[in-house]
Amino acid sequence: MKELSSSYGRVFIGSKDECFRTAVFLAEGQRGRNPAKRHFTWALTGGSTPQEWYEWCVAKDALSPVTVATAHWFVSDERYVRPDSHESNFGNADRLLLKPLGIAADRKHPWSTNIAPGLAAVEFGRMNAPWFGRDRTFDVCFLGMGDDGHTASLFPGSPLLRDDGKQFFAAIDVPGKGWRLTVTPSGLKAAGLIVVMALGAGKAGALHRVLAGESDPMRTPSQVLKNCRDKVVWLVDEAAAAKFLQG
(Lines of atoms letter the chains of each structure in order from A and count residues from 1; the text may use other names and numbers.)
(Lines give C-alpha, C1' and ligand atoms only; values in the text may rest on other atoms or scores of the structure.)
Protein backbone atom coordinates (compact mmCIF):
# COMPACT_ATOMS: atom_id res chain seq x y z
CA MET A 1 0.00 0.00 0.00
CA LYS A 2 1.06 3.59 -0.59
CA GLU A 3 1.56 5.61 2.61
CA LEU A 4 1.22 9.38 2.86
CA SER A 5 1.46 11.69 5.85
CA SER A 6 -1.12 14.31 6.69
CA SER A 7 -2.09 16.67 9.49
CA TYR A 8 -4.92 14.25 10.29
CA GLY A 9 -2.95 11.02 10.64
CA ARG A 10 -1.24 8.44 8.44
CA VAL A 11 -2.96 7.70 5.15
CA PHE A 12 -2.68 4.27 3.49
CA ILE A 13 -3.97 3.88 -0.06
CA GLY A 14 -4.60 0.50 -1.65
CA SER A 15 -7.22 -1.90 -2.91
CA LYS A 16 -10.31 -2.74 -0.90
CA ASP A 17 -8.85 -6.11 0.02
CA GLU A 18 -5.62 -4.44 1.17
CA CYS A 19 -7.61 -1.99 3.28
CA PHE A 20 -9.58 -4.84 4.87
CA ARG A 21 -6.42 -6.82 5.64
CA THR A 22 -4.64 -3.77 7.03
CA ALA A 23 -7.57 -3.00 9.30
CA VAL A 24 -7.16 -6.43 10.89
CA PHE A 25 -3.37 -6.08 11.03
CA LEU A 26 -3.56 -2.71 12.80
CA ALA A 27 -6.09 -3.88 15.37
CA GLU A 28 -4.26 -7.11 16.09
CA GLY A 29 -1.03 -5.15 16.44
CA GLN A 30 -2.65 -2.80 18.94
CA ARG A 31 -3.78 -5.78 20.99
CA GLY A 32 -0.24 -7.12 21.05
CA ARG A 33 1.34 -3.83 22.12
CA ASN A 34 0.35 -4.24 25.75
CA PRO A 35 0.02 -7.95 26.57
CA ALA A 36 -0.16 -7.15 30.29
CA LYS A 37 -3.34 -5.10 29.85
CA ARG A 38 -6.23 -6.97 31.38
CA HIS A 39 -8.80 -6.30 28.66
CA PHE A 40 -8.67 -5.51 24.95
CA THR A 41 -11.55 -3.34 23.71
CA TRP A 42 -12.52 -2.86 20.09
CA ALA A 43 -15.21 -0.45 18.89
CA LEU A 44 -16.73 -1.15 15.48
CA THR A 45 -18.75 1.30 13.40
CA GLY A 46 -21.76 1.52 11.10
CA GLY A 47 -22.33 1.74 7.38
CA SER A 48 -22.10 -0.47 4.31
CA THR A 49 -18.30 -0.72 4.20
CA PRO A 50 -18.01 -2.08 7.77
CA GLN A 51 -20.76 -4.59 7.02
CA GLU A 52 -18.83 -5.81 3.99
CA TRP A 53 -15.70 -5.98 6.14
CA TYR A 54 -17.56 -8.09 8.74
CA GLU A 55 -18.55 -10.62 6.11
CA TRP A 56 -15.01 -10.60 4.70
CA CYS A 57 -13.53 -11.28 8.16
CA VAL A 58 -15.80 -14.28 8.66
CA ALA A 59 -15.20 -15.66 5.17
CA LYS A 60 -11.42 -15.22 5.42
CA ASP A 61 -11.19 -16.35 9.08
CA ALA A 62 -9.20 -13.12 9.42
CA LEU A 63 -9.18 -12.54 13.18
CA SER A 64 -6.71 -14.36 15.38
CA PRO A 65 -8.01 -17.01 17.81
CA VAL A 66 -6.71 -14.90 20.71
CA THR A 67 -8.72 -11.87 19.62
CA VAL A 68 -11.83 -13.94 19.03
CA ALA A 69 -11.47 -15.55 22.46
CA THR A 70 -10.68 -12.46 24.53
CA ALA A 71 -11.69 -9.14 22.93
CA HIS A 72 -14.58 -7.05 24.25
CA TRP A 73 -16.72 -5.55 21.50
CA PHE A 74 -18.42 -2.15 21.23
CA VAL A 75 -19.52 0.32 18.58
CA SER A 76 -18.21 3.87 18.44
CA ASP A 77 -21.67 5.32 17.90
CA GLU A 78 -25.24 4.10 17.70
CA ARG A 79 -28.66 5.05 16.44
CA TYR A 80 -31.28 5.14 19.16
CA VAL A 81 -33.05 2.00 17.91
CA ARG A 82 -33.49 -1.55 19.15
CA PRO A 83 -30.52 -3.89 18.52
CA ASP A 84 -32.70 -6.14 16.36
CA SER A 85 -33.24 -3.24 13.93
CA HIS A 86 -31.21 -3.25 10.75
CA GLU A 87 -30.53 0.42 11.54
CA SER A 88 -28.59 -0.62 14.67
CA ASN A 89 -24.83 -0.43 14.29
CA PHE A 90 -24.24 -2.95 17.06
CA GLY A 91 -27.06 -5.16 15.82
CA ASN A 92 -25.49 -5.37 12.36
CA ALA A 93 -22.05 -6.07 13.82
CA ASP A 94 -23.56 -8.79 15.98
CA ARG A 95 -25.45 -10.44 13.13
CA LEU A 96 -22.63 -10.31 10.60
CA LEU A 97 -19.48 -10.71 12.75
CA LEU A 98 -19.91 -11.45 16.43
CA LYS A 99 -22.49 -14.23 16.24
CA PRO A 100 -20.74 -16.04 13.36
CA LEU A 101 -17.50 -15.90 15.40
CA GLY A 102 -19.25 -17.28 18.49
CA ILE A 103 -18.47 -14.27 20.70
CA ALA A 104 -19.86 -14.77 24.20
CA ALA A 105 -22.62 -12.43 25.42
CA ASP A 106 -20.50 -11.12 28.29
CA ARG A 107 -17.99 -9.70 25.79
CA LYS A 108 -20.61 -7.77 23.82
CA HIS A 109 -21.31 -4.23 25.02
CA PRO A 110 -24.09 -2.45 23.09
CA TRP A 111 -25.39 0.99 23.99
CA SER A 112 -28.65 0.88 25.94
CA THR A 113 -31.59 2.02 23.83
CA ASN A 114 -34.35 1.19 26.31
CA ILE A 115 -33.65 4.16 28.59
CA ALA A 116 -33.53 7.91 27.90
CA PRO A 117 -30.70 8.83 25.49
CA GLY A 118 -28.86 11.05 27.99
CA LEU A 119 -28.94 8.30 30.60
CA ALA A 120 -27.81 5.76 28.00
CA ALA A 121 -24.67 7.78 27.31
CA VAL A 122 -23.89 8.11 31.03
CA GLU A 123 -24.54 4.41 31.60
CA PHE A 124 -22.32 3.42 28.68
CA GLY A 125 -19.35 5.28 30.16
CA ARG A 126 -20.00 4.19 33.73
CA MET A 127 -20.70 0.52 33.04
CA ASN A 128 -17.77 0.08 30.68
CA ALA A 129 -15.15 2.05 32.61
CA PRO A 130 -13.77 -1.19 34.13
CA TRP A 131 -13.07 -2.52 30.62
CA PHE A 132 -11.46 0.69 29.39
CA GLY A 133 -9.28 1.61 32.35
CA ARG A 134 -8.73 5.01 33.90
CA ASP A 135 -9.10 7.98 31.54
CA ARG A 136 -9.29 5.72 28.49
CA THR A 137 -11.89 4.64 26.00
CA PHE A 138 -11.41 1.98 23.34
CA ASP A 139 -8.07 0.32 22.63
CA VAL A 140 -9.12 0.31 18.96
CA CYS A 141 -11.81 2.60 17.59
CA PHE A 142 -13.04 2.06 14.04
CA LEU A 143 -14.70 5.02 12.33
CA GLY A 144 -16.24 5.75 8.98
CA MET A 145 -16.72 9.06 7.20
CA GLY A 146 -19.90 10.34 5.58
CA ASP A 147 -20.13 12.27 2.34
CA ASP A 148 -20.67 15.38 4.47
CA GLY A 149 -17.42 14.75 6.36
CA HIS A 150 -19.07 13.50 9.55
CA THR A 151 -17.59 10.72 11.63
CA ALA A 152 -19.17 8.66 14.41
CA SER A 153 -22.32 10.74 15.11
CA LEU A 154 -20.45 14.04 14.96
CA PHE A 155 -22.31 15.83 12.16
CA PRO A 156 -21.64 19.30 10.73
CA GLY A 157 -22.67 21.95 13.22
CA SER A 158 -22.85 19.55 16.16
CA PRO A 159 -22.47 21.34 19.51
CA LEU A 160 -20.22 18.47 20.58
CA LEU A 161 -17.61 19.77 18.13
CA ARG A 162 -17.52 23.06 19.99
CA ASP A 163 -17.67 21.73 23.54
CA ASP A 164 -18.25 18.16 24.73
CA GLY A 165 -17.78 19.02 28.40
CA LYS A 166 -14.76 16.69 28.43
CA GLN A 167 -17.19 13.77 28.51
CA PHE A 168 -16.13 10.70 26.54
CA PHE A 169 -19.64 9.71 25.42
CA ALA A 170 -22.76 11.71 24.69
CA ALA A 171 -26.30 11.61 23.36
CA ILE A 172 -27.16 14.11 20.66
CA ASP A 173 -30.43 14.85 18.86
CA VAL A 174 -29.31 15.26 15.24
CA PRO A 175 -31.74 17.37 13.16
CA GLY A 176 -33.53 15.15 10.67
CA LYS A 177 -31.83 12.00 11.97
CA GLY A 178 -33.08 11.61 15.53
CA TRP A 179 -31.17 10.70 18.65
CA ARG A 180 -27.65 9.31 18.35
CA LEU A 181 -25.26 7.96 20.98
CA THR A 182 -21.63 8.66 20.23
CA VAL A 183 -18.04 8.84 21.28
CA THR A 184 -17.06 12.51 21.58
CA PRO A 185 -13.92 14.36 20.45
CA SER A 186 -12.59 13.93 24.02
CA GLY A 187 -13.43 10.24 23.84
CA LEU A 188 -11.51 9.90 20.60
CA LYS A 189 -8.46 11.54 22.17
CA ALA A 190 -8.69 8.93 24.95
CA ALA A 191 -8.65 5.99 22.51
CA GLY A 192 -5.55 3.93 21.82
CA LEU A 193 -5.79 3.64 18.02
CA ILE A 194 -8.28 5.14 15.57
CA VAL A 195 -8.80 3.52 12.18
CA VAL A 196 -10.90 5.36 9.58
CA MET A 197 -11.94 3.41 6.51
CA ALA A 198 -13.22 5.32 3.46
CA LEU A 199 -13.77 3.45 0.22
CA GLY A 200 -15.26 4.39 -3.12
CA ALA A 201 -15.52 7.43 -5.35
CA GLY A 202 -18.41 8.74 -3.26
CA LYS A 203 -15.93 9.54 -0.48
CA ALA A 204 -13.44 11.40 -2.69
CA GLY A 205 -14.84 14.88 -2.12
CA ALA A 206 -15.18 14.49 1.63
CA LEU A 207 -11.71 12.98 1.98
CA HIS A 208 -10.19 15.87 0.03
CA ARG A 209 -12.01 18.42 2.21
CA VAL A 210 -10.75 16.70 5.38
CA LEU A 211 -7.13 16.19 4.38
CA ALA A 212 -6.49 19.17 2.09
CA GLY A 213 -9.27 21.67 2.73
CA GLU A 214 -9.54 24.62 5.09
CA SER A 215 -9.50 23.56 8.73
CA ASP A 216 -13.08 23.93 9.96
CA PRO A 217 -14.28 20.96 12.04
CA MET A 218 -17.70 22.55 12.52
CA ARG A 219 -18.26 22.11 8.77
CA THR A 220 -16.07 19.02 8.29
CA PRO A 221 -16.27 17.09 11.57
CA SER A 222 -13.69 14.42 10.67
CA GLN A 223 -11.11 17.17 11.01
CA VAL A 224 -11.41 16.82 14.82
CA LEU A 225 -9.01 13.91 14.32
CA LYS A 226 -6.22 16.44 13.92
CA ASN A 227 -6.20 16.69 17.72
CA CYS A 228 -5.16 13.02 17.98
CA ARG A 229 -3.40 12.52 14.65
CA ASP A 230 -0.55 10.55 16.20
CA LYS A 231 -2.97 7.65 16.76
CA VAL A 232 -5.06 7.95 13.55
CA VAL A 233 -4.72 5.75 10.45
CA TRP A 234 -6.81 6.28 7.32
CA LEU A 235 -7.42 3.30 5.03
CA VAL A 236 -8.64 4.45 1.63
CA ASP A 237 -8.81 3.01 -1.86
CA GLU A 238 -7.68 4.69 -5.07
CA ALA A 239 -11.19 5.90 -5.88
CA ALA A 240 -11.63 7.65 -2.54
CA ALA A 241 -8.11 9.11 -2.72
CA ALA A 242 -8.36 10.33 -6.34
CA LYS A 243 -9.12 13.98 -5.64
CA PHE A 244 -6.64 14.19 -2.78
CA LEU A 245 -3.87 12.72 -4.96
CA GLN A 246 -4.60 15.25 -7.68
CA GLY A 247 -3.79 17.98 -5.17
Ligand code: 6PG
Second form
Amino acid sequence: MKELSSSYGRVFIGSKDECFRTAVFLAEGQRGRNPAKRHFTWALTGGSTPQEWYEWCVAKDALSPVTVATAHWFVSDERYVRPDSHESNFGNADRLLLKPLGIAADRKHPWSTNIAPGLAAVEFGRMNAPWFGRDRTFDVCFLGMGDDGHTASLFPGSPLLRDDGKQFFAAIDVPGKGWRLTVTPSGLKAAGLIVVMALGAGKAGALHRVLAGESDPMRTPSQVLKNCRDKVVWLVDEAAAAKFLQG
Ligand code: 6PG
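One more: the block was the form predicted alone; return the form predicted in complex with 6-phosphogluconic acid.
Below, the chain from earlier opens the complete complex, with every other chain and molecule after it.
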Protein backbone atom coordinates (compact mmCIF):
# COMPACT_ATOMS: atom_id res chain seq x y z
CA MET A 1 0.00 0.00 0.00
CA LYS A 2 1.05 3.57 -0.51
CA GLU A 3 1.68 5.42 2.77
CA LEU A 4 1.45 9.17 3.32
CA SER A 5 1.64 11.21 6.48
CA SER A 6 -0.88 13.92 7.28
CA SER A 7 -1.84 16.21 10.15
CA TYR A 8 -4.67 13.78 10.86
CA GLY A 9 -2.64 10.55 11.07
CA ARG A 10 -0.97 8.09 8.71
CA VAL A 11 -2.84 7.43 5.47
CA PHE A 12 -2.58 4.05 3.70
CA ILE A 13 -3.96 3.85 0.18
CA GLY A 14 -4.62 0.56 -1.60
CA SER A 15 -7.30 -1.79 -2.85
CA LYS A 16 -10.33 -2.65 -0.74
CA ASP A 17 -8.86 -6.05 -0.03
CA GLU A 18 -5.60 -4.47 1.16
CA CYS A 19 -7.56 -2.09 3.41
CA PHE A 20 -9.50 -5.00 4.91
CA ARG A 21 -6.34 -7.04 5.51
CA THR A 22 -4.44 -4.10 6.98
CA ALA A 23 -7.31 -3.37 9.38
CA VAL A 24 -6.89 -6.87 10.83
CA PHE A 25 -3.10 -6.64 10.83
CA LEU A 26 -3.11 -3.33 12.74
CA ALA A 27 -5.61 -4.52 15.34
CA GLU A 28 -3.79 -7.80 15.86
CA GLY A 29 -0.53 -5.87 16.24
CA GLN A 30 -2.09 -3.64 18.86
CA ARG A 31 -3.22 -6.68 20.83
CA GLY A 32 0.32 -8.01 20.85
CA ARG A 33 1.83 -4.67 21.91
CA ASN A 34 0.86 -4.68 25.53
CA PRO A 35 0.79 -8.25 26.83
CA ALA A 36 0.83 -7.01 30.44
CA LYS A 37 -2.61 -5.45 30.01
CA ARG A 38 -5.25 -7.86 31.24
CA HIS A 39 -7.89 -7.33 28.58
CA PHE A 40 -7.81 -6.47 24.91
CA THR A 41 -10.74 -4.30 23.83
CA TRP A 42 -11.81 -3.71 20.25
CA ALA A 43 -14.55 -1.30 19.18
CA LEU A 44 -16.17 -1.82 15.81
CA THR A 45 -18.36 0.79 14.19
CA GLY A 46 -21.49 1.35 12.08
CA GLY A 47 -22.28 1.92 8.44
CA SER A 48 -21.97 -0.26 5.37
CA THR A 49 -18.16 -0.59 5.19
CA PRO A 50 -17.79 -2.51 8.46
CA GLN A 51 -20.60 -4.83 7.43
CA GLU A 52 -18.72 -5.77 4.31
CA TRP A 53 -15.55 -6.16 6.36
CA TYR A 54 -17.32 -8.49 8.85
CA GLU A 55 -18.38 -10.81 6.05
CA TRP A 56 -14.88 -10.70 4.58
CA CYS A 57 -13.32 -11.56 7.99
CA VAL A 58 -15.58 -14.56 8.42
CA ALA A 59 -15.13 -15.80 4.84
CA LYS A 60 -11.33 -15.45 5.05
CA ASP A 61 -11.05 -16.67 8.64
CA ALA A 62 -8.99 -13.51 9.09
CA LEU A 63 -8.83 -13.08 12.88
CA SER A 64 -6.25 -14.96 14.93
CA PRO A 65 -7.42 -17.68 17.31
CA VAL A 66 -6.07 -15.65 20.27
CA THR A 67 -8.14 -12.63 19.33
CA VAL A 68 -11.23 -14.75 18.79
CA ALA A 69 -10.67 -16.43 22.16
CA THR A 70 -9.86 -13.36 24.26
CA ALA A 71 -10.94 -9.98 22.79
CA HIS A 72 -13.74 -7.95 24.34
CA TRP A 73 -16.03 -6.39 21.72
CA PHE A 74 -17.72 -2.99 21.61
CA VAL A 75 -18.90 -0.45 19.05
CA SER A 76 -17.58 3.10 19.03
CA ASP A 77 -21.07 4.52 18.69
CA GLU A 78 -24.62 3.32 18.55
CA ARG A 79 -28.02 4.28 17.27
CA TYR A 80 -30.75 4.34 19.93
CA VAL A 81 -32.60 1.32 18.52
CA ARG A 82 -33.23 -2.25 19.60
CA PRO A 83 -30.29 -4.64 19.13
CA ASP A 84 -32.33 -6.73 16.67
CA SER A 85 -32.81 -3.70 14.39
CA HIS A 86 -30.74 -3.61 11.21
CA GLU A 87 -29.88 -0.06 12.26
CA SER A 88 -28.11 -1.31 15.39
CA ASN A 89 -24.34 -1.10 15.04
CA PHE A 90 -23.67 -3.71 17.71
CA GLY A 91 -26.54 -5.83 16.39
CA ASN A 92 -24.96 -5.87 12.93
CA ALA A 93 -21.51 -6.66 14.33
CA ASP A 94 -23.05 -9.47 16.34
CA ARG A 95 -25.04 -10.95 13.44
CA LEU A 96 -22.25 -10.70 10.89
CA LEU A 97 -19.07 -11.21 12.91
CA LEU A 98 -19.38 -12.12 16.57
CA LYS A 99 -22.01 -14.85 16.26
CA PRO A 100 -20.34 -16.53 13.28
CA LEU A 101 -17.07 -16.51 15.27
CA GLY A 102 -18.78 -18.01 18.31
CA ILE A 103 -17.81 -15.15 20.67
CA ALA A 104 -19.07 -15.75 24.21
CA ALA A 105 -21.73 -13.41 25.62
CA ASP A 106 -19.47 -12.22 28.46
CA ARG A 107 -17.09 -10.69 25.91
CA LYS A 108 -19.82 -8.73 24.08
CA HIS A 109 -20.45 -5.25 25.43
CA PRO A 110 -23.26 -3.43 23.60
CA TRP A 111 -24.49 0.03 24.63
CA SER A 112 -27.81 -0.15 26.52
CA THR A 113 -30.69 1.17 24.47
CA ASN A 114 -33.45 0.24 26.91
CA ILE A 115 -32.66 3.00 29.42
CA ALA A 116 -32.57 6.79 28.97
CA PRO A 117 -29.79 7.80 26.53
CA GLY A 118 -27.91 9.98 29.06
CA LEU A 119 -27.89 7.13 31.54
CA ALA A 120 -26.82 4.65 28.86
CA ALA A 121 -23.71 6.73 28.11
CA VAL A 122 -22.74 6.97 31.79
CA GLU A 123 -23.41 3.28 32.28
CA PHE A 124 -21.32 2.33 29.27
CA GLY A 125 -18.26 4.02 30.79
CA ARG A 126 -18.89 2.75 34.31
CA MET A 127 -19.71 -0.86 33.46
CA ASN A 128 -16.82 -1.22 31.04
CA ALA A 129 -14.13 0.50 33.11
CA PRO A 130 -12.76 -2.87 34.29
CA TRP A 131 -12.11 -3.87 30.69
CA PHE A 132 -10.70 -0.56 29.57
CA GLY A 133 -8.35 0.17 32.47
CA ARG A 134 -7.46 3.59 33.87
CA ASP A 135 -7.71 6.64 31.59
CA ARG A 136 -8.21 4.37 28.61
CA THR A 137 -11.12 3.62 26.33
CA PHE A 138 -10.73 1.00 23.57
CA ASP A 139 -7.35 -0.56 22.72
CA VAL A 140 -8.49 -0.49 19.11
CA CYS A 141 -11.23 1.83 17.87
CA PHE A 142 -12.53 1.43 14.35
CA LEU A 143 -14.25 4.42 12.80
CA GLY A 144 -15.90 5.25 9.51
CA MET A 145 -16.45 8.61 7.90
CA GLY A 146 -19.67 9.91 6.37
CA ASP A 147 -19.70 12.00 3.21
CA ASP A 148 -20.45 15.03 5.41
CA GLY A 149 -17.17 14.38 7.24
CA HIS A 150 -18.76 12.96 10.40
CA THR A 151 -17.11 10.17 12.31
CA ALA A 152 -18.56 7.94 15.05
CA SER A 153 -21.70 9.94 15.95
CA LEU A 154 -19.91 13.29 15.88
CA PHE A 155 -21.87 15.16 13.22
CA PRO A 156 -21.19 18.67 11.85
CA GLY A 157 -22.17 21.28 14.43
CA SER A 158 -22.24 18.76 17.30
CA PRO A 159 -21.81 20.47 20.69
CA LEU A 160 -19.49 17.57 21.62
CA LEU A 161 -16.95 18.95 19.17
CA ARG A 162 -16.80 22.20 21.10
CA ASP A 163 -16.82 20.74 24.58
CA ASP A 164 -17.33 17.15 25.70
CA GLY A 165 -16.78 17.97 29.37
CA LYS A 166 -13.81 15.55 29.30
CA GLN A 167 -16.30 12.67 29.33
CA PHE A 168 -15.23 9.69 27.21
CA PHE A 169 -18.77 8.69 26.19
CA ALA A 170 -21.90 10.73 25.58
CA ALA A 171 -25.50 10.66 24.41
CA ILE A 172 -26.42 13.21 21.80
CA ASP A 173 -29.70 14.03 20.06
CA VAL A 174 -28.64 14.51 16.44
CA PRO A 175 -31.07 16.74 14.51
CA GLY A 176 -32.97 14.64 12.00
CA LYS A 177 -31.35 11.39 13.17
CA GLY A 178 -32.45 10.94 16.75
CA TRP A 179 -30.43 9.89 19.76
CA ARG A 180 -26.94 8.47 19.35
CA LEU A 181 -24.53 7.09 21.92
CA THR A 182 -20.94 7.80 21.06
CA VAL A 183 -17.31 7.94 22.00
CA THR A 184 -16.37 11.63 22.34
CA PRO A 185 -13.25 13.51 21.19
CA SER A 186 -11.78 12.95 24.69
CA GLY A 187 -12.69 9.27 24.44
CA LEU A 188 -10.87 9.03 21.11
CA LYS A 189 -7.78 10.59 22.67
CA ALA A 190 -7.90 7.85 25.32
CA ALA A 191 -8.01 5.01 22.75
CA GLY A 192 -4.90 2.97 21.94
CA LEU A 193 -5.17 2.88 18.14
CA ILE A 194 -7.76 4.42 15.83
CA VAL A 195 -8.38 2.92 12.41
CA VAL A 196 -10.59 4.89 10.04
CA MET A 197 -11.78 2.99 6.99
CA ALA A 198 -13.13 5.09 4.12
CA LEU A 199 -13.87 3.30 0.89
CA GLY A 200 -15.41 4.26 -2.43
CA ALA A 201 -15.77 7.32 -4.60
CA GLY A 202 -18.51 8.67 -2.32
CA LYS A 203 -15.84 9.49 0.28
CA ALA A 204 -13.48 11.36 -2.08
CA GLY A 205 -14.87 14.85 -1.36
CA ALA A 206 -14.98 14.38 2.41
CA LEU A 207 -11.51 12.83 2.57
CA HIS A 208 -10.09 15.72 0.58
CA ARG A 209 -11.82 18.21 2.89
CA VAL A 210 -10.49 16.47 6.02
CA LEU A 211 -6.90 16.04 4.90
CA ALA A 212 -6.36 19.07 2.67
CA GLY A 213 -9.12 21.52 3.61
CA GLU A 214 -9.23 24.32 6.13
CA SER A 215 -9.09 23.05 9.71
CA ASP A 216 -12.63 23.38 11.06
CA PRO A 217 -13.74 20.32 13.05
CA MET A 218 -17.15 21.91 13.74
CA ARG A 219 -17.86 21.58 10.00
CA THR A 220 -15.69 18.53 9.29
CA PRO A 221 -15.81 16.48 12.50
CA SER A 222 -13.26 13.86 11.40
CA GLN A 223 -10.67 16.61 11.82
CA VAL A 224 -10.88 16.12 15.60
CA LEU A 225 -8.48 13.25 14.95
CA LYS A 226 -5.71 15.84 14.64
CA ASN A 227 -5.61 15.85 18.45
CA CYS A 228 -4.53 12.22 18.50
CA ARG A 229 -2.86 11.92 15.10
CA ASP A 230 -0.02 9.74 16.45
CA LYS A 231 -2.40 6.86 16.92
CA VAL A 232 -4.59 7.34 13.86
CA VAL A 233 -4.37 5.26 10.69
CA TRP A 234 -6.60 5.92 7.69
CA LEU A 235 -7.26 3.01 5.35
CA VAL A 236 -8.59 4.34 2.06
CA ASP A 237 -9.05 2.83 -1.35
CA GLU A 238 -7.96 4.49 -4.59
CA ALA A 239 -11.46 5.79 -5.33
CA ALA A 240 -11.71 7.54 -1.95
CA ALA A 241 -8.17 8.92 -2.26
CA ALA A 242 -8.60 10.19 -5.84
CA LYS A 243 -9.42 13.83 -5.08
CA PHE A 244 -6.86 14.10 -2.30
CA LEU A 245 -4.12 12.72 -4.56
CA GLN A 246 -5.03 15.19 -7.31
CA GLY A 247 -4.33 17.95 -4.77
C1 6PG B 1 -22.82 4.96 11.92
C2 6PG B 1 -21.36 5.23 12.06
C3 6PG B 1 -20.88 6.27 11.08
C4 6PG B 1 -20.32 5.54 9.89
C5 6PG B 1 -20.12 6.43 8.69
C6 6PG B 1 -19.62 5.69 7.49
O7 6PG B 1 -23.42 4.48 12.89
O8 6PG B 1 -23.36 5.17 10.83
O9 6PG B 1 -20.95 5.41 13.29
O10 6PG B 1 -19.94 7.16 11.59
O11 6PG B 1 -19.12 4.92 10.24
O12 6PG B 1 -21.34 7.04 8.39
O13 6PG B 1 -20.57 4.77 7.05
P14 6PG B 1 -20.38 3.91 5.72
O15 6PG B 1 -19.43 2.84 6.01
O16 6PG B 1 -21.78 3.38 5.46
O17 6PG B 1 -19.94 4.84 4.67
